[in-house]
Amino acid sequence: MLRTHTCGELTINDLNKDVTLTGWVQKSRDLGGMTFVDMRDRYGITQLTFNSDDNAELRAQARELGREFVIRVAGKVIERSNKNLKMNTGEIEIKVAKLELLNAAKLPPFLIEDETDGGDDLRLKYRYLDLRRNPVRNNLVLRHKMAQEVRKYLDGLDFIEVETPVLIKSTPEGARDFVVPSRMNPGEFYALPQSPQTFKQLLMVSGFDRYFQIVKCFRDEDLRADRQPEFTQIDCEMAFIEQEDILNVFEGLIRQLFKNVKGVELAEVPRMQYADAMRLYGSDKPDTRFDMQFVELNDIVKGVGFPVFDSAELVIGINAKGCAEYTRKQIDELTDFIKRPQIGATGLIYLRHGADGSLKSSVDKFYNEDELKKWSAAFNTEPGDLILIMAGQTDKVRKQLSELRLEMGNRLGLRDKNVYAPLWVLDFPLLEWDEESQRYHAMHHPFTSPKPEDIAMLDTNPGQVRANAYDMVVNGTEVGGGSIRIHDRDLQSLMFKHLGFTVEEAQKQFGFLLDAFEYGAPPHGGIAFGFDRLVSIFAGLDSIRDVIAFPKNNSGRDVMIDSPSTIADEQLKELKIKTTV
């Protein structure tokens, strides 16, 4: 090694010791007879002194060092005159009596410094650099740790990691695939994994009952904070178990996270119906750090003449405590808020329960005082509390007064990111329609479990049926799904003729599956935890980017290497691929 020890190590019981130390120049200053060099590596910096009393040669090397010039240095431990306790290393420096410049380095494009002055473009074009920085690293050590402590939990569960292929099939389910050409096989593709759903459904058939793997995921779809083209998903599965087992066993994996990697002892996960959380939340992600849940107001507010209610298939509405003396301004905000085209409102009313007592509507000449009070009763409001309503069509309405819960959480600082509140959601609908298809998809993939009691209705009243299936939710983000899956052929047959497969069409993408099911499934099921996400929460980060080492940006580019990118005509013709201009 060319160094005795590293940068954030040496203490104050080193005192006199003779070392070699490597790393970064982080800064230096002249301070008269005296140049002080911070020396970083990952562990820590370490302060150096060069005096020109005793060594003006090398005094005079070390003020020719630039920042990021990676050098050698060999010394004695002393005791600093102006200690720092806020660094591990901050009672010593080392009197330095040898310098070698191992490498120099030209100015950084922006400050390597926790708090620096690069812009997200410009840090991710020099990854390599922003990676030096101390948040951003310890990002990528606490994603270490976090996935040793998944694979010591598992491991002590008798899981099994298996690996799984990366060049698989494309199938017409889901997001769309990342698509790769086989040159050996002129016109045909591999498809990059989505997820290795069904290969792990295959292990459960090969007897491996517990299965796990800590594995790359693929999808071509557009991007946003918690999404790139390739994650990291723990993907877990079961044999010979029921949903109670898989919820067990990965809320035990959740609070093993939280108590050894961040401390944090979570008390029983409670669980929420799928239908619960959308009539009180309007999210099948609810955040449950702070309440203000939904409360319905047909039966109160309609029929008085005032058309926005009359009309509607849902009035509903959140108390927002203690805002009664938000300003026309403030309401008008929350207005222009809720209009914005990504949520699609038309409009806000409101009631003041004000500090007197007094109730006022937006509404006034529709609604007398008596039935501002059912209002005020309904919601249970207080003086000083703030009323906010929306009306419209019930999918919708709900989603809009999501999205303006979750903004008066902001606002009310409610959403605080040391406060962590996970979730089950349970009892998925199994299936969703797509208008523009004009046909049922899955919710969540073609091989999840109905309800036993609710597969009669598959003929009858498709998107009634329930789902087998479970989100953990944390802090309003899904960090992992499941379900029970089919592990009977006729029942994944059925699965597929509802899903507007023909016989055909079910064998040629799914004949593997379906015919391992014949040859004796157990009952399996499984979860996969978005690992990025984990991360960024653990992290107190809104967006996954800083807790992958190269990410790519909105546009799904690795502007560092400059991909995705153009190939040589040459290769195109090895690969059958014709181009078009």
Second form
Number of protein chains: 2
Amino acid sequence: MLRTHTCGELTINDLNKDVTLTGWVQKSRDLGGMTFVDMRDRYGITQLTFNSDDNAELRAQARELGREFVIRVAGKVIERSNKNLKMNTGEIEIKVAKLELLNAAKLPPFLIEDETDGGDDLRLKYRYLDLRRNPVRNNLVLRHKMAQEVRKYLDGLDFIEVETPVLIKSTPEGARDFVVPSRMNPGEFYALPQSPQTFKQLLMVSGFDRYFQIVKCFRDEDLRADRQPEFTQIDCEMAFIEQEDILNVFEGLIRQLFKNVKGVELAEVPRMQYADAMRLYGSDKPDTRFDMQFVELNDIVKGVGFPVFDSAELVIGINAKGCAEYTRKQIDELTDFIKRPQIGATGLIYLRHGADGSLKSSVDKFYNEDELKKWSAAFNTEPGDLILIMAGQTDKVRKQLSELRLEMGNRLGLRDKNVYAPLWVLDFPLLEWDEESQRYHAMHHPFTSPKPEDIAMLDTNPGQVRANAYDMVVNGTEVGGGSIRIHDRDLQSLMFKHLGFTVEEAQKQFGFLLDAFEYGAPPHGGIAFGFDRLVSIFAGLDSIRDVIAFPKNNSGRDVMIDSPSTIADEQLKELKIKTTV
Amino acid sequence: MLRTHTCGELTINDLNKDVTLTGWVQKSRDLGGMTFVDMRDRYGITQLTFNSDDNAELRAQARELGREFVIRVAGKVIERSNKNLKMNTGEIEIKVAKLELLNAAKLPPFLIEDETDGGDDLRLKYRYLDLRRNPVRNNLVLRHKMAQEVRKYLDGLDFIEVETPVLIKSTPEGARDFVVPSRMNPGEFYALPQSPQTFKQLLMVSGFDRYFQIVKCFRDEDLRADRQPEFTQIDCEMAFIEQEDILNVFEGLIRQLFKNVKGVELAEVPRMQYADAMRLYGSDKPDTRFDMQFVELNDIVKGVGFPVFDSAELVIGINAKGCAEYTRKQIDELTDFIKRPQIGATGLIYLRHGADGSLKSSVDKFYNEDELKKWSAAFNTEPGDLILIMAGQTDKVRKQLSELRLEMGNRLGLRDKNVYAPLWVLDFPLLEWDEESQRYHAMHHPFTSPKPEDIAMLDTNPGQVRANAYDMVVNGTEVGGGSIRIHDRDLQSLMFKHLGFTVEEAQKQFGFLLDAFEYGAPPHGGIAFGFDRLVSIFAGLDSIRDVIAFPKNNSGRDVMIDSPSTIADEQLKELKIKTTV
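What does the same protein look like in the form predicted together with another copy of the chain, given that the last one was the form predicted on its own?
Once more the chain from above appears, this time first in line as the rest of the complex follows.
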């Protein structure tokens, strides 16, 4: 090695050692006849000193060093006069005897410090420089640790990591596929997997029993703020199990990750029915770091002559504790918030439970004090509370109030990034109606098993059929989801029928799986965690982009390498394709 | 769990336990009033017994079970009368009290036994059944263990696993890329990586210092017997190192793998110059499980009037020890072997050193006994040896004799799959001349550093420039290769120039890397191991196909899922491409 030590390891215990270090010039400063250089590598920062009295030439050399120059120094570890006890290496410095320039550096386009002055676009273009910054690098180190920990846990439970293919077959279900033209099979295409779903099920048919894979998956979707065309899943499957087994094994995984990576001991993960999550939080991924559950008011508020409530399918509200003193302006802000197009509500009703015990609503014209007391009782308010109420069509108003609830959580400081509230949401609907295609879609995917007791409803009331499907939610974010799968050819065929496949289409697309179910398929089920998302939660970040080494921008471009790009005509010709742009 | 134990764990120590097992019916047989069923899962086989005297109905149920039916049984562990001490579970059986059919099975298209009657094509089509067979499953279990061990070793040395992108940019160097049309950027394409080469170098520029990744790579090449369009690399890179550091770290990896996975303690890995490997074995990946080095005979055999030798650039031979008694027929076989089109030699000369001490050659017409004694001395033959000699153009004849050497190794049983001979081959040429394009190509890749002392020759004698490049060879197979990289913009630009790039082309394709080298790039280098190949060697297999869960056939097809396939016109339209088949 070109070094004897890293820049993060020398301490007061190493005094007088002769050492050789390598790294980058973080910064340097002159002070009298001395030059001090902070040298950085992945492991830390060590201070170097050059003294004109000792070696004027060497010091002159040191003064030439610019930021981000790559250097190698040999010298002696000495005690520092001006100690920095915040740093591992803060009590020592290196009295340099020899300085070697390994590579010079142009002035970087932005500051390589924890707080940088570079904008998003610039930092993506020079991602290799952004990755030098501690916060960004630390995210990837965290990611590595989490991956190692996942593998340790699953390997310890006899799970086997099996690599499934990346060049697979395009299927019409789910999101849009990325496709890959085949040169050897002209006119035909591979697809990149949206998940290894069918392969992991086949591994269960093969008797592998306990499979996992940390694996890249691909979706050609229009990229919203926090989507990436390629993302990573912790993909898992087990055979000879029931839902309860999956929940236990993977609750164990999450708990071990929190414990060994974050040092956080989680309590048992609570479980909630999908229907309850929607009723109490208006969301299938409630943020349960705070309570503020929905209260339904139809029985109390209707029939008094207030047309907004009388005409609404559902009237619901939340209790914003301690907010009775909100000003008119603050209430207006909340109203504006829920009226934003992406939420689309029409109005907000409130009831203040004053510190003096008074009840004052924005609809006093319609409701007298006795009636408002019923409201207060329904929410169990205390003096100082503010009830916020919305009305409308059930699904819509729940979603709208869910947004308001989260906003109130933010305003009240109830969504601390260092508090973790995991939750299982269970018993998702099997199907959801799609207005555009006027047919049912699989809510999870077509291989999810309906609850046996609901199968009969598939013909009569498909929207009510519940699935053996479950999501793991942490702090209001879905981090994983899975289901018990169908392992019976007839039931799988029935599912395809309900999803609008003809028998021929089902056989063409998924014949291999239907066939496999006839050769001894065991009961099985599994789960997949969004690894990028999970890491971002552990890192306390809102975006997955910062836990990905080389992310793409919102147009799916890698602006660093300038990809995608045009390719040579020769390549197109060999592939027997033409672009029609 | 649906089971209390697996089919591999119950022994005589579990007598009288009440257990529940799940698995597949391996086979069953009737004997008097009894039915015996071998039940199999991933962990082993356990015998079940059903007795008409105890429960006639249950036994009748058992007699209905076919091969590969999936069942669940509850019963008691009892001692077996007819013990099978070869199996873990061979001293016990389960006296079944309850039998549940979890899934029936059609008769499989081939025997699911260690030795099967299924042909290659059938087994690929029903890969999920082939994966049930012990030898195939064991390969994947081995693969999992090796991957875990690789990660353990590298993590222990502070390497960080970083995921690099799969959707990257097509480059003209190297093999043909698979490309992916971009819907969001019409007319443009991503490429799938042939290796994460430039990204891992950028990670070094970022200061990551020690990177690895077990990663899928892709090459759209015509598939020879043992190539796959997608394959897996153990990809590694280090900064602030010299070649010696890489060799030491990764020799350590290989030794730890052999020790912890195979229980084999390797000696120190020998090192050989590329030039010596070519001279002594005619190959840059010599099988050093056996010696049989080439002996060069130009000085001894020329000038006596034998036109084949006189006109040849190089006359070389090997000593096949103990083969002096080869019959005419055996010699003819060898001659036929080297005359096969894929080897293309024209003839074979031999010299027998008889048990009686006599020397008898196939060219006695030209060489007298004194001269043959010189031959014998050059090879240091003993009575009983057979010298095999070939002549021709240096590069060609070396390759040809290399094939003959391996064939002789096979015939003499010198290539035992349970013996492991690893080897470092060092100092590869930087460039190789390509006849077709009439220019030099990078032998390793364009980022490989020339040896500093050879850089001057780049202009005068490019073919003689040696690279800081190295291969790890095991038993005649290249399992890994790498190099010290260029980290200087000017030298990298010079390399691109010598590879026929214009300045503009270099900037368009690799500008991001050239730019990165100007912002403080440290000295760095790395290596990549072919993981499939490495696993196949550990498994004692000739093909990588059997260590891949779902391989493609020689036309790049997955015959199980029937991929690649045509895609919908709607998809092509969205991607703005047309097929021209």
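Positions refer to the first chain, counted from 1. Between two forms, the rigid core is defined as the largest C-alpha subset superposing within 1.5 Å. The structure displayed is predicted, hence computed values, not measured ones.
After superposition on the rigid core, the Cα atom of residue 569 is displaced by 2 Å or more between the two forms.
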